[in-house]
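In the block that follows, a single chain appears as structure tokens, in the form predicted on its own.
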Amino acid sequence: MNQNTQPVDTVHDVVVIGGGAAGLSGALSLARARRDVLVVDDDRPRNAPAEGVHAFLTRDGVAPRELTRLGRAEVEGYGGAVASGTVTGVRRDDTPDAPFVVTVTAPGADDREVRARRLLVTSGLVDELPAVDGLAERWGRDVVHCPYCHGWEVQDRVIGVLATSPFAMHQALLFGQWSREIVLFTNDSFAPDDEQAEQLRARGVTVVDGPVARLRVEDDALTGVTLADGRTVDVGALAVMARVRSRAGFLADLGLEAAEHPAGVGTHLGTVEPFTGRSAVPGVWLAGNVTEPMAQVVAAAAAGTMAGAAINMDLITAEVAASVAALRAGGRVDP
């Protein structure tokens, strides 16, 4: 990974404050329109525990550490930079036309700052599983979430949805496409109703009632789910929604603070132009899971060249505006 050698007083058009798929999609466009980019990334990706990204048109199955790094490389192939690093903090100074300051952490280094005209927010989310033990250690592999991701992978297994909200409905429902052997642990966190009851028994699902203490595995697979009673069910995989926490904690001295988000997953940060990412300060792009936790890769990396692609052209009203201020003033303009 490049890092990041240029002067302090550097001021780059857009840093990048995460590399996963809609970082490294936005520092592309953003670099093909010929933009000053930096990328930064702890390197600690949310889906570094799957075996493959799906979904993904052309990419089906490739690793995830290896589609970033298929990604960095094609962003410096175009000029951009990628620096690793935490960043833990983003202040802008009340001035205006004032660039953002992004302080970065690194092991073994001092803290250094990266200035930016605009920022471009992919930090993502993290994870935060149910207390059940061994579920951790399975994360990604035959504990899943996401149908559409694994469901390809676990078909025609038991799979058993452990719930811990009422979106467990949801997901007992979904998974059935993927199999005809569905049972839903209640986990003491969700009671289907009347009707819901009614609509898991036309799909077959089997509902258990009852809080869940351990996950059953044997030669490195997953094959049941013990309950704290001491029963155990026969399962080969596990669907859980966890909730999940965006990492956005480094711009609260921006105003920008993490809040509910409406479908009860967990927290997010809201964009006023969802289209685009644009978010309710001046410069800041959001894209990715760290605004919308549903989000696929393929979907994030989307959303990603969307709001380069917005950043590009918010740079360049910013250009015209200046130029055109410079022209009226009877200075020198350059093109």
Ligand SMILES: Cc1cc2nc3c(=O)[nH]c(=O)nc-3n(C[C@H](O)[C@H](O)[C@H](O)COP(=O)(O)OP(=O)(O)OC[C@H]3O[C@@H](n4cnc5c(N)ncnc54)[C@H](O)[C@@H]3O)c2cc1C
Given for the second form:
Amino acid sequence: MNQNTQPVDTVHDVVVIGGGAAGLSGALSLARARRDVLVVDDDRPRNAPAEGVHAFLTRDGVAPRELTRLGRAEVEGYGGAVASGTVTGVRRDDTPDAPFVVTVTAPGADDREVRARRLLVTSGLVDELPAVDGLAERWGRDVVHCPYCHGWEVQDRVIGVLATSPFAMHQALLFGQWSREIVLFTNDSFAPDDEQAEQLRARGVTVVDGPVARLRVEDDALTGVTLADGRTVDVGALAVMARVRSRAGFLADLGLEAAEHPAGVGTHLGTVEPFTGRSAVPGVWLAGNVTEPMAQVVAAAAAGTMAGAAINMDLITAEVAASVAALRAGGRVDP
Ligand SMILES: Cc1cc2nc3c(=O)[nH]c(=O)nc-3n(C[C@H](O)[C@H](O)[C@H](O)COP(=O)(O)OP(=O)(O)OC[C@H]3O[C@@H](n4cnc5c(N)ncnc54)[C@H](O)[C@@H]3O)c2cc1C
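With the form predicted on its own done, generate the form predicted in complex with this ligand in the same format.
What follows is the whole complex; the chain from before opens it.
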């Protein structure tokens, strides 16, 4: 605790760290289970640069922050609380039944600490974009990573695939479902073997070798990819697999640290029970992109729902055990 940190003021059944689709869905289940739940969120959802959320049944095309606004209102409608702020640390002490102390930092206010019986971590990830001039500004618009999110919107354009790793092979074949004109920029990051080269030829993919330097943008639209040797190749969209980094440094004191994801796409926090999101640290659950970088919004929301239910049951199990112990000790039980 630093000098300006206010002492722990409140104990919650569950503190949810991150209020995107995963966190708000978990919080909704918990609030409806009549749990005292606090969501702490600093409002930087991963898909914020995109105009709309696609492939979310009944909400297709909704703006990312409209989705979270609606989600917050639903959580609050059942008595859950949502606070703006960044969780900067979590420590554990030996307080029975409520061992987690969460430090929350918010602009213009002293740090404050809240105590939780259980934690649901849904803080998402950061996409680390390749250092190509002009690329970051187009991210989520005509520079994209996921055809299920954006493929429909860029269909039938010339779609470039910028290699940052061998994963580019997967993207080059996949995006062919949305356009017959795919250009794979190997970008000194990927060299197809003979079998892959044959597959690319069979799929009609054009392969362009050499490092990529910058994007050409005209009238606020991507129109080309310029290589370091000065050549420019016309494209109307560019697919890029960014390396992902889970946003979870604040968990280090609990012993939960990011590790390489098995798909080789970056880092994530692993679970010991993927179906519920239970982590290796008792009392801590994970859901959404912080543990599964491939999860789209609807999958992140589903994971949050499962984790919320699992946490509620874990609390019930602890409460029953405490009541049984009290009964055996001849004490009074308040069911
Ligand atoms: C450009 C782009 C477009 C996309 N388009 C689509 C699409 O059309 N359809 C689709 O299904 N998927 C899409 N996705 C994927 C989508 O972004 C993820 O599936 C989704 O965001 C995962 O939800 P989440 O709740 O796990 O994480 P997030 O939505 O990223 O939410 C995490 C939340 O936690 C907060 N947070 C993080 N750290 C802290 C902290 N220390 N303290 C407090 N708060 C914290 C963040 O500010 C954020 O609000 C897109 C992704 C990108 C990059």
